[in-house]
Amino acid sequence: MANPVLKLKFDDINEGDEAPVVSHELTRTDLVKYAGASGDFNPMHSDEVAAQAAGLPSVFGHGMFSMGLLGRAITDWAGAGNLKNYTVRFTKQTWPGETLSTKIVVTGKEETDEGKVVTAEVTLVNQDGESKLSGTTKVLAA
């Protein structure tokens, strides 16, 4: 396997630095496409009647879709193949019509046996700043 291209420059990164924001408006079409791609056909994501019968206001987004959106922002920032660790905690459901935006904030950096590693707190929020998931990541830097 070829070595990944290291996009981040370790010496140029400081605690508090932020990665570029990636935003996406969640649509019902996203839910249908993700269900087909993932095989997750839980009716709570696609069947309005079933979701409302379960006491929900509407269908809601797949948690892994949200995690994937945030994961893409991390790899766009750090470069494909440089992701060493990525963990999240789901905090709220996502709803069609919400604009979801990523936030990646550097919290530390260290030189390890694996190379130069940058640690960051990661969050996905809606247009009102409500956190939908949060976690941490570790990526390699040059």
Given for the second form:
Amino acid sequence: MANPVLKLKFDDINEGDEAPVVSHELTRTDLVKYAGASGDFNPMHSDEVAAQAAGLPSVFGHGMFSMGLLGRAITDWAGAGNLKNYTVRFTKQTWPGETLSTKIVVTGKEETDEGKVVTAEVTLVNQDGESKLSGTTKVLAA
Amino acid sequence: MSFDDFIGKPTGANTIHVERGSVSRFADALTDSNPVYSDLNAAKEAGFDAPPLPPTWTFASAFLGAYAEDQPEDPTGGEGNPMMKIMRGLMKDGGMVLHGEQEFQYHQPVQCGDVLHGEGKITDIYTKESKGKVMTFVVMETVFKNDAGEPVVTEIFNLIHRGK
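Given the form predicted alone above, produce the structure of the same protein in the form predicted in complex with its partner chain.
Shown next: the complete complex, the earlier chain at its head.
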């Protein structure tokens, strides 16, 4: 039975606290790797010729890659296996060459039947501050 | 068929084997170098018996861990996911299909070696007007249970068709 180690200390967490930022420059190799690892072979993500034929400037990133990259920043912060909820709205496409950065800001904390829960707003933005996705997460703390 | 006729309809069912190869490669594809996903000792130090799942792994799980010999009966009777049928119908008049929102609810940690039983259904379909265009939202919920029948992860997938 899994008993994940809790990384966050409930008493030390305050509203407005920010988790360490993860930044990543998106490459076409990322898109191909994610296609292969997830089975999402939509050519708009992996076939430059098809994407341009469809009127796009290039291939663009999978939304679920963006959600996964932001998820990595959440588990780096709270520890793997300690999420209770992770919800996002996809707002913009991502493009190769963009630098994507995570932002995780604590909005509250409460003791619940399921344990000590910390709530945060989560966003992924590019180098110009354009939001690619935004949402919320609930994670467990010790 | 009206949209309301689709609400409650099953979208599919899968038996999923959670295996180390797919978990470690999926984490790597997300640039996630946390050793818990690839190193059994690191996973044990983090409180698991085996590597755990990256938060979004189940979204790809029907591709990653479903094998023919132990799949449940197809609840769509071979019709396939009605969500895709709805979107194909809307796309006849053009437009664009977008992944609008995605939610994961985590009920219990999942780790390699677990077998999951996923069942999906359409839970809502609604339209909104935005900038003179009709947006059609189709919401699908998939519940993954463990071998004991307890829910471990619930996914809520919101697909949008934006009309021309």
